[in-house]
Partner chain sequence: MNEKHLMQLCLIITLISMLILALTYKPEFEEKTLGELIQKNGSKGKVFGRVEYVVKNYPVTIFTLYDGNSATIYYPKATALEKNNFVTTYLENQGQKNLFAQKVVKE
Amino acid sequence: MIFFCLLGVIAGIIAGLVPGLHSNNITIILATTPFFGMEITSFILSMCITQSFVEFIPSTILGIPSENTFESILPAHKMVLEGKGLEAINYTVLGGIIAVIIGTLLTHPFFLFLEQNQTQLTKITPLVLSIALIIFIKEGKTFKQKIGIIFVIIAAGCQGILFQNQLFPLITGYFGMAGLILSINETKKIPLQEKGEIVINFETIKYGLLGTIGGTITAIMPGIGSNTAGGIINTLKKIPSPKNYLTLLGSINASNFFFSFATLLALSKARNGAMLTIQEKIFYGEKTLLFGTIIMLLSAAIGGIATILLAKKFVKIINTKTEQKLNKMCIIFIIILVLAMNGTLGIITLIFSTALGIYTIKKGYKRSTLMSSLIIPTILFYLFILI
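Structure of this chain only, please, in the form predicted on its own.
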């Protein structure tokens, strides 16, 4: 099993470093292989956990806008422009490590809770998702902004319904292509990145704990991703420090897979593509849960160390010219990947989702609002309006 775990770690590093490539895409290929039981469980869980750490490297370094769009960009990008990119990545690793420790302790109680409350959770799902949409709207500071956010929610929801079988180009357009395209021709100065020293105190641990709660939300509620959970928590409790927010996101990202695996075993329902792949190839029961938890704990340790080491290499080569070249290469790679996996309809989906993503960024709205493309169809499904 160690062999498959290490293979998964390598795959997770590759998937994390290459924008547009995700563990969900790799698991589609694995679904056709003869691997079964503990073998495929080891590979997929180690890959997912490793990617949850490593993927913050390209998302932090690539697609950095200029000061003109400074207010709408991610906290990690702000820190890069301040010369603290390595520090930003390290805080996401810290959040992930906190989540892994807590997840290891709470996965089994969480599993038992889900088993005992399956019916009640199904009933409240549409209500919780509707509250998430209301929280998005409340983010608007003026009436005009609220109307604009409602437009984005409706547009994203319509795209989610129209392109419901095109999840990869839909999400990639929103959160990948839009930022990459906007950053290509913008002129900005990326300063020399400082050493990534971090401070572990009560605040960072607190936001790591909050992120773990966010991870349980993403694991239970279909349609809510890590960015959405982070946006909801940030709305309910304003997080002024980018460091704390990054700790929160790192924690959500890692804990999501811990609790998604427990959700799969307890409810026989997958909350992401990776879990969907293994649900027909695993043995259900508490022994599998314990085995998976150990695999994820081991992979998190390796993934965290790998992220810190790789981040040091990346920040040494980053400057405006190399960043723009990498952005162009990523755009080409994403287009080729979408065409290969989703065909012409995938390209059409990518165009529409990218356009809405660019509009959202230009208007200064939170990009987590675009997750309405998953939330609205899910609400309609649970209300038996959409099949």
Contents of the next structure:
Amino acid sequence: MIFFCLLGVIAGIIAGLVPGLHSNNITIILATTPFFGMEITSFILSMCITQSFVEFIPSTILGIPSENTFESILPAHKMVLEGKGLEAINYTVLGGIIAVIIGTLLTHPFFLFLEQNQTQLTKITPLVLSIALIIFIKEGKTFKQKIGIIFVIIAAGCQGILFQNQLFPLITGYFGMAGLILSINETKKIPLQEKGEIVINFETIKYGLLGTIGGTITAIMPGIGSNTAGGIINTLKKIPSPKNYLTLLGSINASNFFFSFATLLALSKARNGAMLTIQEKIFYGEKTLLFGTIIMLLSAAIGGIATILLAKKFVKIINTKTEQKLNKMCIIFIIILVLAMNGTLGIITLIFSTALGIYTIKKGYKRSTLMSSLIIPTILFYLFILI
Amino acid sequence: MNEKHLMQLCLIITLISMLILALTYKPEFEEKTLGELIQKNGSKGKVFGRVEYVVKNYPVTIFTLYDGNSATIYYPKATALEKNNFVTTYLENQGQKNLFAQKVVKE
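Counterpart to the form predicted on its own, namely the form predicted together with the partner chain:
Once more the chain from above appears, this time first in line as the rest of the complex follows.
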């Protein structure tokens, strides 16, 4: 089983480093294979947990987000411009490690809680998501700003429905391309990235814990992704420091997947593509939860080490460049990637989502408002299909 | 704390996890025969055999499996099994000689 776990870690590293490639794509292929049992399950679990750590590298260094890391772009980019890119990544690793340690201790009580409260949880999901939208609107200080935010919510919601199978170009347009285009004339040289010194204090651990709680909620409620949760927490309780916000996001990202395994076993509900595959491959036994938890803890630790080491290699890409040159490289890379993976429709999606992203930034609205592209389709799904 | 300390923390977690796995992990389904499974209630095993007779295929599958001994297997999913198919089954003895299949893989 350790062999399959290590294979999964390698696959997770590749999936995390390549923007646009997700472990869900790989698990879809695995679903058609004749492998069953804890070996294939440990491969999938370790791949996904490792990816949840490693994917912060391209979003921090290159500014290219995944669906799980787009909220990290702004604080991480700010730290890169201060020469603290490695520190930014190390804070996400720290958050992830805090989450898996706490997750290991709380998995069994969480599992028991889910088993006893299944029906109530399904009913409150659209309510929680609606509250998130209200919080976004309340962020507007004047009436005019509130109207503007409502426009962005409706526009993003429509884009989310229209382009529902184009998630990568949608998210990349909002949170990657928009920012890259607006800063294309930046001529600042990116400072040399210093060593990644981090400070562990009460504040850091607090945000790691908060992130773990956020991750358990996203593991239960489909439609609330780790970044949506991060954006909501940041809106409710202003997190002043980028370091603390990155710890929070690292923690939510890791715990979101970590607890989705317990959700699968307790509720027989798959929260993501990987769990859908595991659902068909796993044997439900007394010790399934225990072994799955240990595999994820092991892979998270190896993933953390891999992230720290790989980040040092990756910063060499940016150490000699100006921001303008790097932004241009990233824009070209994104366009090629979207064209290769999503075709012409992907490019169209990218154009529309980038336009809305630029509008949102120029008007000074929070970019987390653009998550309405994921929230509104989910609310509609719950209201018209499930209830 | 710098990245070196963070890596050391990750390394400690790695070693502890590997140790726990090495001490506690046991494969859920070991290779067994029907004869061995039937003898002990609650036992689990992976059995390879030939489908002797299919009682029904939909919505659940009930069939008899032969590997030197015969046993009736209940599998809670629809399949396309036919007589004389060779299958690998992941079985659990749930008492009173009732064998429940968690997975049936046609060879």
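What we label the rigid core is the largest C-alpha set whose atoms superpose within 1.5 Å from one form to the other. Note that this is a predicted model, so its numbers are computed, not measured. Positions refer to the first chain, counted from 1.
*Asks:* Could you tell me whether the Cα atom of F151 shifts by at least 2 Å between the two forms after core superposition?
*Replies:* True for F151: a C-alpha shift of 2 Å or more.
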